[in-house]
Partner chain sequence: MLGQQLANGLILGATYALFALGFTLMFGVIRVINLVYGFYFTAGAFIALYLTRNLGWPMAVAFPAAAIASGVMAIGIDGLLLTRLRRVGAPELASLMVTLGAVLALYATATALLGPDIKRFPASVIGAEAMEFAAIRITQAQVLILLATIVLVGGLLALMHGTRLGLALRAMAENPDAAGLMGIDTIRLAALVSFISGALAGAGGVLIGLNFNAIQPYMGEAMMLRGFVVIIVGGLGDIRGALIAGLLLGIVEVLTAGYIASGLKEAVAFAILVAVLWSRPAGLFGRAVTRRA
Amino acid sequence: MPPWLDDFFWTYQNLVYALGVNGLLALSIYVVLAVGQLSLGQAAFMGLGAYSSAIMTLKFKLPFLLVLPASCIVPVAFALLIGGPTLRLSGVYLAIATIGLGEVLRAVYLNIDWFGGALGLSGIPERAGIGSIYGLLAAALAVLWIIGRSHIGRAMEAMRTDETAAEVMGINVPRYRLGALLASAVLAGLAGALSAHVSSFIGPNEYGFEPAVTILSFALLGGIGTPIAPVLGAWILTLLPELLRGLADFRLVFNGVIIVIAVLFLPNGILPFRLRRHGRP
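In the form predicted on its own, the chain whose sequence appeared above, alone:
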């Protein structure tokens, strides 16, 4: 690695990692929005992945290659547990329910010593890196791109457009809803595990209401026409604080203004294009 590139990486190491992790989180919200569900449990799934991976590493001394896939088991199990009751809801009711579940988990992290309480867990080995983060992000993008162009993607779009009509056409709506929720749990769990193993510290406040809204803003800004769109939105909103470092007190203001402008004038996001699917012009 050239010296200038080495210096650049060490200066912006955390930002480079955050871009990849937030890209995975953007895909986790994309898969549920793609079936027309406003589920905001991604921060909760991320926390489950982060805490489970940290505990496996710190307390059980498991290797990272085993910890990373295992960190998806807990969020997926939680998604299966809540899938039946919550997926009967829709719209703002589903959003409120999933945010509430995330707050319940945050209270658990705060009040149980096993999870470090309010102080969180520190000393987590830095075992993740650019290769694992961006390799998983590229793999997730590729898989979702292929799925989006298939008959599954066509069914997802039909659900998003008119769920009742999709069900009349023979689409198994509950199965697609649950599948999207499980995929969201896997992606957010991986993001949590990777984040924990690059930051060396996790705390309960990282997985509450504010992170859930931030993850949603990735898709609001980028759009959900293609898997790339929310990732682009995540990268813009991740880079924004760095670009506005001189206006530190107004970062959240600029962030909010950009989101409001995008919602008002770009309702389909800054990348409104849709995937070209097989059998369609």
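For clarity, a rigid core is taken as the largest C-alpha set superposing within 1.5 Å between two forms. On a predicted model such as this, the values are computed, not experimentally measured, just so you know. Residue numbers count along the first chain shown, from 1. What changes on going to the form predicted in complex with the partner chain:
- Once you line up the core between these two forms, the Cα of Val16 stays within less than 2 Å of where it was.
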Second form
Amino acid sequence: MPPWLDDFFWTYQNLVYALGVNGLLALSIYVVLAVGQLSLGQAAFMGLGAYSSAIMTLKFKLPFLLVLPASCIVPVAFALLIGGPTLRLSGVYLAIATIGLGEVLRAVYLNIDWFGGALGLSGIPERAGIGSIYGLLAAALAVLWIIGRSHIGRAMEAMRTDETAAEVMGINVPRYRLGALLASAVLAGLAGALSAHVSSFIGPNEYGFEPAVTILSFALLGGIGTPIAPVLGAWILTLLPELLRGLADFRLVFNGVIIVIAVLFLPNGILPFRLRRHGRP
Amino acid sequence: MLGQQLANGLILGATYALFALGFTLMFGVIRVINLVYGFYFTAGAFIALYLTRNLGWPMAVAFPAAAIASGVMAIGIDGLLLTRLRRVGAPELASLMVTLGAVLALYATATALLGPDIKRFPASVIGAEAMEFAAIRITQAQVLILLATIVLVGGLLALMHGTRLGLALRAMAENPDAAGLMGIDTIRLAALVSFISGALAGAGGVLIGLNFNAIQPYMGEAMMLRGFVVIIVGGLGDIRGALIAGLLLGIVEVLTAGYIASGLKEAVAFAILVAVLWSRPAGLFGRAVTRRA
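Same protein, different form: I have the form predicted on its own, so give me the form predicted in complex with the partner chain.
After this comes the whole thing, all chains and molecules, with the earlier chain placed first.
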């Protein structure tokens, strides 16, 4: 590595990691939005992945190759618990059931000593890095792109546009919704495990209401026509506060305003293109 | 001891019911899960704080004034956020997302402007002296909460089921297009619903602020969690359901805090939410609705 690149990396290491992790989180919310649902539990799923993976590493001394895939188990279990009943109901039920999840889990982390209480868990060894974060991001993008172009992607788009019509055409709507929610829990869990293993510390206050809304703003800014769009949205929203230091206190205001403007005036995001499909693959 | 716990639970539950009332009314009539609702709760408390502490108004005047001011604020904000979506006939989720973004921006602005620290009413405006009935202590603020809940719930039920305006609101809840064709001014009624629900949230904020004497920008967010539980358990849009579910939740929370662990209050509320979704998704007292295209 040339020295200037080395310097650059050391200065911006955390930002580079954050870009990758937020890209994964953006894909996680994308999967749910792509079937016309709204889950606000992405940050909570991420927290579950982070906490469960950190505990596996710190208390059970498991190797990272085992911890990383296992970090999806707890988020998926919670997604099943909440998704099971809500996915047969209208979309607002999933949103409501997940919106409180992060706050509830925060209270649990805070009050149970096993999770480190208010101090969180620290001393997590740095096992993840550029390779694992961006490798997983690229893999997730590729898989979602291929799925998006298949008949599954067509079904997802049909559900998003008109659920009743999609159901009448023979699409098993609850099954697709559950699949999407589980996939999003997997992605968020992985993102949580990766971020825990590059930052060495996780705390109970990192996975509440505000990060959940920030993750949603990634997808709403980028759009959900293609999987790359929400990732782009995540990168813009992660880089902007770095570029505009003065924004620091008002970053959340900014994220909120982005959501309002995106829903009201840019319903397709800044990358409004759709995946192209030919015939039936 | 148990009697005191039950009384505390009942009063806490009354504030939950009061808070959830406007929330569920909003969904019942205009089909919007309005997440800005929690901010009106915060706003009510801060307005009352300003009126009593800075202007020296008595609580009896500041309380209704804060509720009305929150209601007026709700007309403005809801109009700004939701009118456009209603015009294009956007789905429920769009309004949920807009209000989500807006409430995040509003909380963050309030925190930046007012500071994140906890503020308190001056000692002179809260009646500190408590009354005792058969070994159960109740403070004046708690009596005020119970009275306000009874008056406001009763008033709302009377409005909805006893007046022509209530009939129009229920018609609009049933089918806004048909209601519009029958000559009901749905835009004005939507503004009225915003006002009522904003005023109820503001009133709830003042009462909770008085009860715990702790006011800070994010107080509405903690309340929203309970609001969700109450409106789902009571059935979305069901006023009587919200009243009963609110009281039940308050009692369950106080008993959990008293006999198990206070840190698990939120988890218990959430467990109730998930249990109801699994067993009775239309709410404890609701009937399933058939979906039409």
